[in-house]
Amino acid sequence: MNILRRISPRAVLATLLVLAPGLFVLDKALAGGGHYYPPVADAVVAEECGGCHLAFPAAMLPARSWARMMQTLDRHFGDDASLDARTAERIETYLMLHAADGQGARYAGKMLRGVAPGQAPLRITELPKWRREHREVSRAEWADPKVGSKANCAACHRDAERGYFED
């Protein structure tokens, strides 16, 4: 106990302004539980997958299907996202890394509960957890133009693009 009155409270501050952010991210990850996954952390993966969407946490899918779908960026959900073969080729090895079945199987377990072993998916709205979690989202909820898609996560999920998918 003695130790406990040496300590200043100027030192208990400072101790709990260092530690508050850090315990503030570790309290949003545990009261996401399944409703987090790591965003993006390459730049050129963030600012090439999101310039047009979301750059979607790529442990949201398996490697099967990030492989799949960067063998038809040409045909990109009615888009022609072509890359130069270097570009494509960074974007995809970031994507099998950290894919559901890889560095991002630590939270996707549930994300792919449901999906065979050998389908690959190539829309995250399409996957069972998906739909379950939005399932009590209105017709009219999905066609405000606020929100545009069902891929506009951030629309309702305003921590979407640090990786937070609670409501």
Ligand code: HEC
Contents of the next structure:
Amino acid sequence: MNILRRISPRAVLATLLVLAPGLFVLDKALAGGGHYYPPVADAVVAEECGGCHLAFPAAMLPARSWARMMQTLDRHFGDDASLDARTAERIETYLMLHAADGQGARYAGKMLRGVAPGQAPLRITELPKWRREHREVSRAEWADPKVGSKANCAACHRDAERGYFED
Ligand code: HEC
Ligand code: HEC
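Alternate state requested, the form predicted together with this ligand (shown: the form predicted on its own):
Starting with the chain above, the whole complex follows.
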């Protein structure tokens, strides 16, 4: 009893305030909230696909898109990103397993809405859902030299590396 009386209500409140944001983030991750896309958890994928840009979360594209991308790495958006066959196969397996229509489905939300089953888009930034989410972003913001490209997610989403895409 003595101990309890010694803990001031103020200390309890302060502790709750410190813990609350963490619980909130955890809750969103567990609920598969629209903001969280699990970051790449495979070291090889993170290294090979995270050198030129953010290692985009697998849950942002369907498996067929990743398969198509991995087959055209020698012509990857104007770059040659080709890999030896074994590495490419490992990466393809990881990305397809965690894709928006695979294990990543619980996080991908409506990412695939408006994408026909026969389409295999290579750009996240061309998905109807992505475009809709960024409708409010002004021309001036895109033109900011710190942004440079729509694909430069981390310029605006500072927690993108950790999988959080809030504004
Ligand atoms: C040699 C550099 C390089 C490497 C390595 C590389 N990429 Fe890219 N990637 C690019 C460039 C350049 C773009 C176009 C970026 C832009 O439009 O600003 C791009 C774009 C993308 C996009 C589309 C982004 C959008 O607009 O939605 C995806 C998805 C992507 N890369 C996935 C991968 C994956 C998966 C790997 C690993 C297998 C990989 N990249 C490795 C250079 C690279
Ligand atoms: C120029 C800044 C900018 C860039 C670059 C950018 N975004 Fe965004 N993004 C925003 C803003 C601002 C919003 C919030 C829009 C709103 O709330 O109306 C947003 C919203 C989002 C959302 C929806 C979050 C939610 O509320 O559920 C996702 C997902 C997202 N962005 C992913 C990405 C990805 C992936 C990339 C890179 C391929 C990217 N963004 C690049 C500014 C940016």
